[in-house]
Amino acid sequence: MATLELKNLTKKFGDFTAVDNMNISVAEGEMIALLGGSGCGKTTTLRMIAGFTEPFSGSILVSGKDVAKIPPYKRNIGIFFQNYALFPHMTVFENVAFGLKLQKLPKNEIKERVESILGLVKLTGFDKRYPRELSGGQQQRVALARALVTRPSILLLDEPLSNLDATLRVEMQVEIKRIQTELGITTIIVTHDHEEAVSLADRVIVMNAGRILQIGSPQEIFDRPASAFVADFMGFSTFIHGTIGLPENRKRPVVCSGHTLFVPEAAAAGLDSGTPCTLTIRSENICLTDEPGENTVSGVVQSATYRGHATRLEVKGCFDEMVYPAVSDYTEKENGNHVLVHFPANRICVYKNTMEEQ
């Protein structure tokens, strides 16, 4: 297996900068997710690593060797394409064996390696079928087997689950993680789905406009986004504007629409009294309560949407902004109910407003 390091990696298309001075290090056997919306630069980064797109500047180091000028077929990098790119006129065996035949390996070795990798992806007995005879999940496994059979030092996955339905997506998340762990292969996955990223990766890199916004563990990215932009991308929906106050008993008060919410002093570190800020909290961390108290504000339910595991509420009147609790014990059928909404202090993230937000 191999390590991967990108140093000052940049890609420009005319005056447009698709990837802007990217620096990341991936350890041997680690799985990294490049996460971001369309046009953020994640797929361009993947294509530069694979060798399909030439960098404008910077280095791509595989186990310390710069491969930026080496053609794709000499990089020993396996790639899984979003559309699978299977050859429709070839059987499963022929599709998986394609790269090995290009390497001119002996027939008996090709047979042995194809059978082994089909067993790993749980497709033993499917070797004579054609892609049209397979389900979407089975086609995905064939594409994964083809990427792995050449024993690449690095595996690149381009939106591997985007074409699958919800049930298959969850199943294949488990399978991809199992195979990656079993083989110990250094892996980069590109995705726009934050749940997919935190489910699969050891570390997540959030990108926007060609730049890295945050690198961290899945839990760090999910629970403690580095900015309001990252929080919004990670599924936070409640954003409350306020002003930081002076410390009180190791807490910081934040005045929001005439109400005061307290946050841990560490959450507001570096923010002076009077600083305009934005508070955000995950919907599942907002609670309904029967008791008034600190960080508890009254509001009126505008709508309730049942989502199976929880009911998502829209609550008006707590602040100028709408708040969106997701609660498991809400059974009221009518809108317009008055509720007490509690915001646990240790779950609140605090961000200094940019000039545009003030």
The other form holds:
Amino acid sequence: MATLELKNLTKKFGDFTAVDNMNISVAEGEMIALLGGSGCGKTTTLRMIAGFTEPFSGSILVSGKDVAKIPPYKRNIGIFFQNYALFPHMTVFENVAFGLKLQKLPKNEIKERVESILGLVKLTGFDKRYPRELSGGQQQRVALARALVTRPSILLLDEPLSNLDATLRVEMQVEIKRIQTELGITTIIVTHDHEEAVSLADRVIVMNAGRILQIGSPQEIFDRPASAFVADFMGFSTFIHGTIGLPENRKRPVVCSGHTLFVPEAAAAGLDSGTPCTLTIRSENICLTDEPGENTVSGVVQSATYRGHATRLEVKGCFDEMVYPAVSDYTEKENGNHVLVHFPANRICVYKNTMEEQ
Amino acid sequence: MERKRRAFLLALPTVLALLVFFLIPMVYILIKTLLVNGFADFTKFFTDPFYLNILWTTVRVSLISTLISLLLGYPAAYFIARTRSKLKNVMMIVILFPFLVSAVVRSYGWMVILGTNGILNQFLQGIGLLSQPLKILNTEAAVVIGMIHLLIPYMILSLVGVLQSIDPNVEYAAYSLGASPAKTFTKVVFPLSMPGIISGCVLVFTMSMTSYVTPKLLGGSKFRMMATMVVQEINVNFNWGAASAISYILLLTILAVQVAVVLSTSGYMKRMGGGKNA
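Could you present the same protein in the form predicted in complex with the partner chain, rather than the form predicted on its own shown above?
Full complex below, order starting with the chain above.
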């Protein structure tokens, strides 16, 4: 059990700054997700924590102690690699026992601990197999067992679910969460998949270009992204540009392509009247309605994609921008149908336009 | 089945060439030798200390050259395999550079360096380390040096191939589990590079066993290895029977070593990934 703190952590490769002045503090037993696209610096951060690469500046504190001078093999940090990185010349037992043998533990204790951890990852009876004789999911669980068996103070997971098919993903997601909670290990998970991040982590850190864009609970990140960029990354697809007006009745009007949408006053705090801004709303929160009313705009269906649990529509003509409602009930709307689209005020996020988004 | 037959057709020209130009002549020589002298040439070889000594010298020089090539080549190969430098390809070309110069030219080069009045002796005497010139040229040491220079590229190429195929994350995984760099090497990298070590060693050993130019030019007139002895039997002693017996014994020795290596490592290689249930 340990806490982890990153202070002003920076990593440069030549002129390129991979990680730019990162500050994070992770509580004991907490599970944190570093979320971002490729090249955002999340994996570099992981490698610095593990000690595989040195920071350019800043420090890494484990339980309050600076680990800069400690080589990777003395840090007691368990790491799970995206490609598992099992020892191909060793059996499952030898793979898992590797770290314990290095600790020179008595043979029977090694055997006991390996067997109990293999039970935890549901691989009892596979101990004599070689990695190449296992399926992807089984190899992954061996890798997890190997990282956990030495009882590391911190566990690092690099894209733990990315190589699995859909069914196995859900299964392993539950498994990882269960094991992590059971052992109470402080865990950092690196991922580019926002669903993976929000379903596993206690707190999510969204990164881009080596910087932290937002730190928050999964719900906060999912429902109230801090910027249009984070929203885009979190799977928002409808973005509407407009100009915000003065508050009226605890709401503020935003004029978008001639229509007025009302947003909660709290969502637009700090925006002066007349400011150009961007509105965004999750597809699932946009609905179709029969009656005209507030925040309801008419448009024409351009395409409808049936996705089993929802039908995703592309609606043109509401605003200059396309809107994308996801309708959960089966709908018979087809291309060319006129529809009334309602945007619930309390689901809309408002962002001041920044240079890069214009 | 159809695919297999087509693959065989592709291999056919090579198989035929080997059969016509290698296997048939070899059998022809053996039959001819046995018809003329029976096993006399073979018996003479194994009863005469002179010949046995040549065989032992050949094996010894080859073993030493192989071992030193491995020790010198491994770190270089590891570096090339793991470097992310843009100069990686340049390094590979530098490794292959010696191939551009024939063994004859290289041996003469070593003569200039290793001779009694050579560059090395002049340098060592110049800085006062030696009062008398060191005799290196025309000794076994000179042959070993020349041999290593000639053959180390093969060792490095074999090792680079295998080391590059080892996932660097596997090494990081070992570190994270508490293995020091030394332990990571002995428990993970070395065992995983075994296929490259074996192929490199077999290659260098075989080429060293059959080498002619290097022992001839650097070993001096009294230094004999199997290949130089074959030539001596033909050109000096006009003893074709002895020459063919020696070449056969050389062939069988190499074959025996190769078979022994394959047998002793086959179990290991199978575990490493040769299995069919992957």
